[in-house]
Each structure stands twice: as C-alpha cells, then as structure tokens.
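Presented as structure tokens, the chain that follows is alone, the form predicted on its own.
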Amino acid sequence: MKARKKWTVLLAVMLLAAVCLAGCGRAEQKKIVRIGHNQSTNHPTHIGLAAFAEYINEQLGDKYVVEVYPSELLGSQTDMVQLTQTGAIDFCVASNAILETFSKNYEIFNLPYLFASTEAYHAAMDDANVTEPIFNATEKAGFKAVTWLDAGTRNFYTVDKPINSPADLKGLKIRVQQSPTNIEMMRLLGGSANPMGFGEVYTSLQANIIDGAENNEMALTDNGHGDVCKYYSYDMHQMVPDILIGNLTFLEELSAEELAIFEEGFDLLNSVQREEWVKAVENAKDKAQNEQGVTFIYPDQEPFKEACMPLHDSVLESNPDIQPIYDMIQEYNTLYPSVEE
C-alpha cells in the first residue's frame, strides 16, 4: 500500500511537471492555477468548479489560467491536500474527515446529527462567524479553506440487509471515512467501522469485505455502489460539507483586487454547486430506484440520534474551543427545526 501511494504521488508530480512545460508555452507565462478533485465531470462539484474557472479566466485571463482536474487525476484526496500544502497545485476539494487530521476544529462538522435540518445546515455554513475559525485553523499547515460545498446527507446503504434501526447495524461491517469521530459514531450505533479510502469501497462491497457503507445518494449511481447495495436507509446521521482549500502562499500573493475577484468566484462556485446538487440528488434517486433496483427506506431517526448524542459531549469536552461554534449552530437549529419536530 505504501509503495502504491508513493507511485501515485510520483505520477501526479510527473503529470504536473509535464502539464507545466506544455502550459507555460501555451499560456505565454500566465500563471496556471490548478484545482484537483475526486469526482466525475458530471458531478455538481465539477460543474461548480468549471463555472469558477470560466469566471476567473474571463476576469483575470491576462494573468491567470484556471485548470480543473477531476477524477483523482492528480492523486487521491490525501495526495492532493499534500500537493496543495506544498504549492505544487493551488486548490483542491478535500473531505472534512481528511481536514480533521490537520485541525481538531473540523471534527465539529463530523458530529452526527449536528444540524437539525438542511436549512439549518446551509444557514450555519453561510455564516462566517461559524466557519472562519475553522477554515483558518490550518494556516500553519500551509493552506486554508476558501468555501464549502454541499455533500448532502450521509445515510447507510447495505448489500442485503435493510437498516430500520440501530439494532440492524449489529454485526455489520460498514465503511466509514477515515476519521476518529466516524469510527466512534459506528461504535455507538452498534456496527463495526471499517475506515478505508473511497476508491476501495466498490470492490470491497463486491468481495463481501464490508456489508455496506454510508454516503449520499450519488455514491449509488456515480460510483456504482447501487449495483451491489440494494437498500438505502435515510437515517440522515450526518450533513458534512466538502471543503475547497487553497495554498496559503498563493492566496497571500494575490493583490487586493485579484483576491476580491477570486472571492467572487468562490461565491459563484458555492452557488452553482448547490443548485446542481439538488438536481443531481433527484436524478440519482430516480436512477437508483428504477435502474439499479435500490429500495429506499425512511426509518425513525430518533433512535439513531439518541445513540449518537454522547459523542457530542465527548468531543466538546476534549475540544472546548469549538463550544462557541457549536452554540451558534444550535441557534440555527432552533430557527430551522426538522420537519418531524
């Protein structure tokens, strides 16, 4: 595994070097701004990033050329975060779970049932008072977050056993993101956490190494998990954003005027990606149900929520710095309660 990872990073660096040599002549010494992500070209994230690239190229095309690399062309998310740290690339989309390893502040977004509703989730994430202390917490690591991207709700899906309550998870091996918070969540729910990279999930499901996973609806269709897993249960245990991070040196070297335009571009990316997300979820559900034969289940969420709440207490106790952020989110939960409430 270590050898394969080193080879992946080496290939990414070689690709970047080749692109740079070709791009320097093509762009006549313009700065090539490279953005990497792990989704397909029809994913809302890529569509949003394409809109961002077009906007920056229109506004600052005399100096910058933005290029978007989808589908892990520049390596895994972990690889791309490291490349963004060093400045080998300028931006990448990272999962919140990966960023938790750089700053404990990010663990707040991994808390199960942190947000009472999608409306509370969006309102809190749009509040700079909530996000900035977290987004800026990785500056010492050489990067910072510049905007968030909607990744919907995370739910359990399984090969052949429907999940109607936490008791149904007992004895099941469930893939989770590589985060201590997610591993503890599965322990509290009674399942067996199997942390692994997202790219390994499909073959692990096929080979019965795991019994299921947890993710949004797009995993069923874009990544083919619905070809193997036939039950998708809306327990809605997490609403975890994906994060666009930028190399700190690159951001700090932008002039005030250039930074303002990039920030307008980040807002555009956020807006387009969220609009596309709504359409993509509807399409994914339709395809999963009618083409892949996936059954959607809507269990009572309260037993799942009750089992997970001790995790809130333990995380806040171990990291009191995030208590004010947690309290602000609770205010949004009061303003935008769940429909069930």
Ligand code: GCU
Contents of the next structure:
Amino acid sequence: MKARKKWTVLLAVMLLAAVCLAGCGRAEQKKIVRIGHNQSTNHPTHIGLAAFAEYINEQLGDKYVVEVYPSELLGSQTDMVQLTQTGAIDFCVASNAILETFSKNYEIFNLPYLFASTEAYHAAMDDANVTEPIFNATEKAGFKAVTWLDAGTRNFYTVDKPINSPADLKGLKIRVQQSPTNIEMMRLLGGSANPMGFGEVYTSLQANIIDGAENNEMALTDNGHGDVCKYYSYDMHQMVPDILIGNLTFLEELSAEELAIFEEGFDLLNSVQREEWVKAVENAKDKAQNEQGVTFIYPDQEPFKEACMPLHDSVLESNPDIQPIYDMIQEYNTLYPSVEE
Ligand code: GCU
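So the form predicted on its own is up there; where is the form predicted in complex with the named molecule?
The next block holds the full complex; its first chain is the one shown before.
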C-alpha cells in the first residue's frame, strides 16, 4: 500500500509539473503577428510596415512579435487576403481593386476619375466618414481595413505604342487588376482587359502575352516593367489606395490598451508610407527616364475621362448605399479641384 501511495504521489507531482510547464510555456510564448505584402523591401509600403513592426515590438514586445513578409512571400494579394480571412496570417496589404469582390462598397475607390486632385484624394481618404462604411464592410468576411496607403496615380504604359488618346488603346491587350470595375473601365476605353496578379505582369510583358499595363511610376522601376515598356502616358485614370486589412478575431481579441497601441502603429505606418511615397515616385520617374529610357507622355485627359464616366452612374445605380460617400468626395473635389482646370 505504501509503495502504491508513493507512486501515486510521484505521478501526481509529475502531472502537475507537466501542466505547470505547459502553462508557464504558454504564458511566455509570444504571439507572432504576420503581415504580408507584394512589394519589394525598397518600397514605401515595406518601409512603413517596418516602422510599424518596430513600434509594436517596442511597445508590446513582451506579448507580440511583428514579422513583415514582403515580395509575395506569402502568396499573391488574393491569396494573402484569404489567409487574413481565416487568421492563418494577421494582416496583409491589398489593393483596393481586389477588395471589391469581398464587398461591393470598395467599388467606389476603384472608379476612374473619382478624385479631382491628389489633395482631394488624400483629404477624402483621411476622413473617417468617407472610409468607415467601406473599411468595416467586410466584417462578415472575417476581416476589416485598419488604414490606407498611397499608391499614387495609375496610368497606361506600353511596350512600344505611345497612348495619346483612348483610340490608341484599341486592339491592345492591357493588364488590369482582378476587379470587375477595372475590366469595365478598359472596355469603356476601348482596350482589351487582361486581368492577372501583379507578380505575373513582368513575364507577361516580356513574353508578349500583353502589350502594356497600367500602374504608378514605381511599377516601372521597382518591378522592372520599364525595362520592357518604353512609353508611360499620364492619362491619370485612377487613384486606387492600398489597404491594410486585419483579421477580425485578432483585432477583437486585443485588449483596449493593446488596440490603442496598434492604432497608433497604423497611424505611424500611414504617415511614414505617405512621406516615403513622395520621394519614391520622384526617384522612380528619374530612373525610368534616365536609366531605363522610358518616354513620359502628357495627353489630354478629357477624352479618357469622358469615356469612363458612365461607370460612375452604373456603380452608383447598382449600390445606392455608397451615394452619400460619393457626394462627400465631390465636396472634396470642389474644395481641391484639379490644377488643370
Ligand atoms: C500597385 C499597388 C499594389 C497592386 C499593384 C497591382 O503596385 O500598390 O497594391 O497590387 O499596383 O497593379 O496589382
């Protein structure tokens, strides 16, 4: 009996030790916060996210370790949105363009010629009355937007055909983002839309699968598109923001104090990224012109704009909920009109 009791006590002690070890281990284990994006480590978005990671690791380092995965290491943007939905990763940067398949509300920021100027664009995106109904629209899908990032102005660029008017797009295969609004925009402009992920564009250009694409100036340099495309035409058709989205459960499980610190981090990301953006675009333009031999063209924007305007009506008709947001943006357009007017 004595020996049995001894063994029982020993067993209980071992069990307790195991439970304690597991418990203590868990308490010490830090949560890895994974953030994915599709840009290089030189890109303003990566620089902003590195500042965000440093801030959170400094403030909440006893509990969280933020890790940033650039260059589609975690997959294409569409893959990363799905990983964020399920909580396999915690955050990712997605172009507003691809988010419209998760909520129709996102269509608004994909409209061509929505913003009259960069100032109107920034003021609208900084106004929570404008962004909140959109940023919160995907909660049922398991994620929400926490801040926006500048992705400049999107323009057409082609391998060897200068685009001076929409007529020049006729018969050209142009890569667009995977968004119905962008496909419709290309149809209205007369070109042939080839939707594909960002990572596939360079090889498609090189292999003559497409004749051109549309993006900001950084795509020429940072993604090498300017090695293949020699004409970049400032038709200024879109200002599509990039959006940092977060897994909803992760965000909801943060304590009020932690959430406040994460929110400071999102603001820091936003301001660092936007500051870096201005410098990055200037450098990209310089490099494209002087090292890659890209010619920049400044066509009359009006014919492009006229061709695209029916899209405003059709998007608003199909989703009247976004009309008040559209109207608020028009107020910013009046306040900050186009410098060309
Ligand atoms: C820009 C934007 C990216 C997007 C890319 C694209 O680079 O910042 O978020 O993925 O355009 O055209 O797909």
